[in-house]
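The data below hold one chain only, encoded as structure tokens and taken in the form predicted on its own.
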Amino acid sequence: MKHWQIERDENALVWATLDRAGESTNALSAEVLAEFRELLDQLDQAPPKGLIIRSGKAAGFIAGADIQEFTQLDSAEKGRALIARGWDLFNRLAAVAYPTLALVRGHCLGGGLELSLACRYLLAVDEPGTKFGLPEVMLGIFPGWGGMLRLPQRIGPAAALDLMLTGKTLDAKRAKRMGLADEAVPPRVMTAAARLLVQSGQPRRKLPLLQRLLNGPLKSVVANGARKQVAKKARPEHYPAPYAIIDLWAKHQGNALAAPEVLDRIINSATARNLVRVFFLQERLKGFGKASDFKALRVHVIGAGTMGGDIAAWCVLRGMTVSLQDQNLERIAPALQRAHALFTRRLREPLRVREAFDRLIPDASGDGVAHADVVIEAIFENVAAKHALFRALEPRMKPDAVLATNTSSLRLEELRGVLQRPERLVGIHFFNPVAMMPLVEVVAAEGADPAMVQAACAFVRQIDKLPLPVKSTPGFLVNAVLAPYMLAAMRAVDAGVTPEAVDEAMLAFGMPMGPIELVDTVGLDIALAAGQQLAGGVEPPQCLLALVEKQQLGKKSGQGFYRWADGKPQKVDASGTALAKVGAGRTAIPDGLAESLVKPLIERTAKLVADGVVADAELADAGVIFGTGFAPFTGGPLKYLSDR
């Protein structure tokens, strides 16, 4: 076979190793599945004592189906055939008489997990890269090869729906605790453990009675609760897939072939096409991190404010040793407290939290500069202050270290003139909150050293962010397109539209947050300053000036366009009734409001592409989606424009 290697050992166990030819990761293409069907045919002729399925790739087990094949589904018949291919094959695997085991090391996602669920046993290798999930919903589709049937039977319907509706993943230990994996073992014993388990004859863990009832006669209870949870985050007209997952599980035992109208509607939806496009855009951004073999072990961050402190904490979380510099320890202390909270939330285990915290070094004297592979300046936006800092930094840095600024509004050409090697300065522009925003703009000034830009992109990927190369210009891409959008929103408030109606219009459009709530979250004083830099001398909105004059600065002061309580804006409709966070739909929205608000954002995006600030329309769409949250189901602002 081309992709599968078959070996029968002295115990009459068959080891089937998937090593997809010509690819760095395993995916279940039509050809791979056809060979697996042939494998089962052979085993029907000479049944083994057991079948163990494993990966021959260092990168993981199976990443899922071949996403490229989804782009070729131009008819309902092709969509149904693709679903039937995996559904029928994995049902056949589940029904074989001999015991079967999936030995999972590394990522086990989508179709890879569905194959594993069709095995009698699942053995997880306990190491950092092992992840389990059914993330199809992120592509606007559903797990149609048995995942909707078998995952609820394995771990209970509520936990299974949570995974399928969010795209979240589980590590090996959590998979074992939840009953998804039968065992979680270290790599050194995985082969022996697989052999013992597949021959053990032990029955699978039975679900508790209540879970079996919720998976059977009480299904409607779970389904109704899941619909309510999904409705808080996604509208069915924008994201139909999560609603389809609930219905297919509740009404059709997870068999999409039993509901062809649902299958056809989802597979051929504009949302699915656009989200698959966004997936490939994300892969393209990741590719920028592969142009250099640069690897950072130590990072030095100057400026322990919200951005600098959170950048430092995130780098620690991704395995680096980080020194954090500010004028004194008192200024660094709040950043250390936020970092500890982040580590506790993400790492959970006290020993891992302590180990991470030990790698975050308060450094008021700046001694870490001399050892750092990446030095990031994150002080306040003042050219003279940054000049003084760069003069002091450059002589102390390693010659091959990356020197980066996190400036959000200043041109790099203004900042680098004091350097002996001005071409080494790059922008590495993070977004707030650092831990949540996936995009990082990598900014190159005219004449920048290409090796430094590529090293910066490699560093951004190393910390699990998406690098977007942009040219040095005020606001780069993301802030430059947000400025006219937020300006248009506040102009609407000046014209008498309520902040609630403005936000509701954009939530209905598909934005994750309304622009007025966004201004309040950023801070009205910051929005005013940024607007003056990016709006080309345009008069600021009167509503913004009035609030800033009263020092009502938004979330941080407790009052802005909204009153804030417990970190949430208190929105009301015209009658004074409190509104739900997502799409309450009780606020009157003027006709055409959303289109008028999004128009300047789209126009600015197109102009930045024309000016060469970002290389092309696809990268611009990717940057605006991952940097602003622009409705992913549209495919991005320029795709939205072309579709219309």
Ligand code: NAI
Given for the second form:
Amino acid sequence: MKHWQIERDENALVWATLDRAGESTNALSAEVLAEFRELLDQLDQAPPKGLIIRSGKAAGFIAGADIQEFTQLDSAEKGRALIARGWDLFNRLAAVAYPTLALVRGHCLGGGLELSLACRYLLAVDEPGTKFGLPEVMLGIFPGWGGMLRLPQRIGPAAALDLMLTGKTLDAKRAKRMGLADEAVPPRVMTAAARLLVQSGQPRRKLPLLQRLLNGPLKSVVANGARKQVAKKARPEHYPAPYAIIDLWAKHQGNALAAPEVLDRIINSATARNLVRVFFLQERLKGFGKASDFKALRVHVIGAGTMGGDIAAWCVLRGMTVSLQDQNLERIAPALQRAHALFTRRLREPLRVREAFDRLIPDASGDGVAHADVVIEAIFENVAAKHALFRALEPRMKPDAVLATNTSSLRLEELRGVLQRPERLVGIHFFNPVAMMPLVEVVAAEGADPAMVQAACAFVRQIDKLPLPVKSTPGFLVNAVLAPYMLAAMRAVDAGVTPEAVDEAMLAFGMPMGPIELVDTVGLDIALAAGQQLAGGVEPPQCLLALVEKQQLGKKSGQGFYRWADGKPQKVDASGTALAKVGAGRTAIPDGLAESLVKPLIERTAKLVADGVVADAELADAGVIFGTGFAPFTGGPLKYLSDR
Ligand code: NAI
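In place of the form predicted on its own, the structure of the form predicted in complex with the ligand is requested.
Full assembly next; the chain just shown is listed first.
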């Protein structure tokens, strides 16, 4: 066999090790599954005492199906055949007479988890990389190889739907606690533990009675609750897959082949095609981090404000040691508080929270500069202040350290003039809020040192963000495309459309937040300044000027286009009563409003590609999706344009 290594040991246990040829991670391609079928044929002839399935890759267990094969489905028959391939094979695995065990170390996702669920036992290796999940929904499809059948049987339907509808993952300890894994053991004993467990004869843990009822006669209770949850986040016309998952589980025992019309509709949907495309775009962005071996251990951040404080905390969360500098300790304190809250939320265990907090060093005198591999400047948006800082920084820095600015609007060409080695300055432009936004623009000014730009991309990957290389022009990509869109939205308000109607139109289009609420969130003064810089000298919208005049600056001042309470805009409908929830759709929306608002964004994106600010249309689509949340099911602004 090309992809599987088979050993029969002295106890008549068969160890099947998946080591997919020519790839660094395991995926369940057609070939890999065909070989696995052959293996089951062989074992039918000479049944072992037990079968243990494990991975030969350092990277993890199995990442899922081969998504490349998914892009080659051009007919309904092929789609059904792909589902049948895994569904039938894993049913066969689940039915063999000898005990089977999946020994899972590292990621176990999608088809990999479905294979594991078809084994009698699941042994999780407890280490940081081990995670279990069924993320198919994020590609606009469903776990069709038995996941929708077996995960609810294993951990109960509510927990299973939660995993399948969000795509989130579980670590080894939680997998054990929820009953997904039979055991969670440290790496050094995993082989012995697998051998013992597969021969143990131990029965599978049975679901508690209530869970069995919910997975049987009371299915509709769970299904109705799940539909309500999904409806809060995704409209069925944009994202049909989560609704299909609930129906396939509730009405067809998770067997998509029993509902061919659902299967065909989902597998061939434009949403699935576009989300798969977005997945590959994301892989392309990740690839920018691989051009350099640069690895940062220590980071120094200057400016502990909104951005600097959160950037420092994020880098700590990703394992680095970070010194955080500001004018004095009082200015650093709020950032430390926010960091502690972030660590507590993300790491949960007190020991890990403390370890993280120990790696965040308040550093008013800037001693950390001398040891840092990356220095990030995030002080006031002021050229003179940044010049003074750079002059002082450069002589103290390690010669090969990356020097980066987080500036949104200043020209790198102007900022770097004071440096001995101006070519070393790069832009590493984060978005607010740092912990939430996946994209980071890596800005190269004319004549920038390519090694520094590549090192900056590698650093961005190291902290699990997506680097997008852009040229140094006003607004780079993301802010430059947002500006004309927000301007158009405010022009509509000037023309008499209510802010609620404008926002509702764009939510219905598929944006994560309406543009008027976005202006309120960013701050009206900032929006005005950015507009003046990025809108090419056009007259600012009347509504914006009037509110700024009254110092109604949006969320931060409690009043902007909306009144803000408890961090939420208080939206009202035409009759003046508060809307029950955002997007309740009761405001009058003029025909074609969304199209007309999104048009300037699309046109600006195309222009930036033509001008070479971003290298090609694919990367522009990726940047706008991951930087603004632009409706992912459309595949991005330029894909949307070409589809129309
Ligand atoms: P901020 O005003 O919240 O924080 C700036 C911090 O820098 C303050 O704590 C200040 O005391 C400190 N600082 C000023 N001069 C200093 C010096 N010489 N040495 C040490 N500390 C000094 O500003 P914010 O919003 O965090 O912005 C920082 C940078 O990030 C700016 O260049 C801005 O354009 C950029 N940016 C801001 C975004 C945002 O949404 N706020 C988004 C992306 C980039």
